[in-house]
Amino acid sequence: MIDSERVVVIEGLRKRYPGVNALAGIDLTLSRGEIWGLLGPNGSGKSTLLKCLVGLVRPDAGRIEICQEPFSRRAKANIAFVPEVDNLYRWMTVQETMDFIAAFYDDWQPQRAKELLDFMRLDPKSKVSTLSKGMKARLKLTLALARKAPLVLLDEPLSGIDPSSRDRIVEGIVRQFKSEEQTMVLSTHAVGETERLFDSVIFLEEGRVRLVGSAEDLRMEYGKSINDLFKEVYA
């Protein structure tokens, strides 16, 4: 019997770059309806793990299953990915960017996209080249959340942006995450600002899972916040 609650299954995932094991045998199962915090210092394997999930990096060993399917082009269509790098076309307007992305995905929701644009305070007529880093981050999140994708992957969505944009992005996630339909993985260093989002957390260190579990269970077990636990684990 297929377990419809298992959105991501990872078994024995390994990836080596010259001189370093980016992933050294990752085993994880992510359930539907949860926001997962993917935590760890630089070089812990967070970005490599997300890139393997979305198909941008080919693992050396292991198995990935998305929505009960082995990884494939069809499985990839179930993923909305926000990379840390700027992947927007500077010469487009905000609206042209939205229309461009909408053409690729059957799960694009026009009304939701419009609501997100309004909430993120993005002018559809603005050129991407004129947007601040924070506004670009808001646009990238809008492009992901306007889809009805079962799996949403966010790679450092708060990295290097202004506090007002950080607040708006966190609030946008709170408003738009559909727990009955979606699973989200949020890779971040900004644990204090995002902790309230997390249902579960994964601590990575040197390509291995150091700690994983329900955020509330970990708070109770260790008697401290996830942010304080993060500081202790990586002290």
Second form
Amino acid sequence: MIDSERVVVIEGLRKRYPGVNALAGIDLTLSRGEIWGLLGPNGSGKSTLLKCLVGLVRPDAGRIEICQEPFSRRAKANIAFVPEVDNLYRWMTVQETMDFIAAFYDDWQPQRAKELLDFMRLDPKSKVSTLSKGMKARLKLTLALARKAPLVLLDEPLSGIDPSSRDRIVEGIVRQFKSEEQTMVLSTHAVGETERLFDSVIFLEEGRVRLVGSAEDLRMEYGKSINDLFKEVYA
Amino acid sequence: MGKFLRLLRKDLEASKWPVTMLSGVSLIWYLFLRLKLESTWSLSQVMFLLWFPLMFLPFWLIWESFQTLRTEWREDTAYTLIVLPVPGWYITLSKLLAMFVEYSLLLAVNIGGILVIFRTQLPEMFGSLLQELPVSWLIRSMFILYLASLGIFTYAIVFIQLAFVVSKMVGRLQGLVALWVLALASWFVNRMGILLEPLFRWVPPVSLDRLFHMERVGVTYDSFLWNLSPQIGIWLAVLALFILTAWLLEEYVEINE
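What I would like now is the form predicted together with its partner chain, since the data block earlier showed the form predicted on its own; can you produce it?
Now the complete complex, all chains and molecules, led by this one.
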């Protein structure tokens, strides 16, 4: 793999909380143009890993490079992050939220934002506080996918979402992901619904990488779907 | 600059509701006093109660400067704020300036409210004062006091921001840590004022008589001298704490709740 294709390089990443080894030495290299599934049960370290990548959690040890640069304020501009929690300003409207985010990122694509808004069936005039959980999840995804960010991180985007919103979100990812420019990491334990998206998968367990590789290669090697493999690994 | 202004606009828009509510409560209070003045209460009673909203303003400002950061964490919008590709001081300074605007607006609403609602009673209420003191002198002096109050609030807001940010760097006893940081920051700033004072002795003291043009109100002696040399040390220390807060926010604060 040539350097320009390495969007994320993680070496020896460790993070410890009182009584818990959240990340116990992670080494990973994520290449451009792929959708990575970050899989694991609750407490396996998926969210902590994503938070380390975006600067919300400071690792105790290890090194992170985003687009060939050590993690910094500048690197943040290359990441579109969707956290699991509701991180939207409730008093803003959908349009105000989009305008707010657009002001901070040079890679914001107004046309793409408009298309996504229509596709996600979001009313720009709606107040965020009036949106359902599913609609908020759609808005969060719209904010991330309306950018041409080299790295898109989605933390449990389907968690607690109604089936119709889940389908919209998965469909939105399929439509808007630009494989020639972007890399996406999608953490989930709802593997069945998202399996078709993944080019590669990372299985995490107790803060360590248990299994990593191309989704197709793993299917061939183990003779089963990623969902079945997930069930077997964490049985 | 555009990103900073966008943050400032966001903080101002977020404070629309509390500012509107407080303005409304103050104006209702003045209207209530005006009605009471016309019916049962004496002028001295009303004059005493008139200043309550203005006296409450500094306490509200201190509470709000803590609340504006706390809300970002409580409502999980800190996840949005911290991942923005902006320096930490954009976030802390935008909140500080938003507080200044809120304070100025509330001050204007309160003073304007008193002048409008009690306009027919003004000669009776302040007649003797206005006979003694020229209006232009009063306006100028009030403006100087307003600037001084902004200075004092800066001092308080920087302390509160530092205490909040440090408390978010520890997992437990966050309230206790914040109180300790407040105490430590006060000690540090005062200590720096004393230690750096000799370096700034060359700065001439400010004559408060001249600053306030006391000769215009018949006071001619020159005895109120304000020694700036310890103040400069204090303000340098406050600036250092502001930079420290922004650095900690950008480099060390974790959001993992």
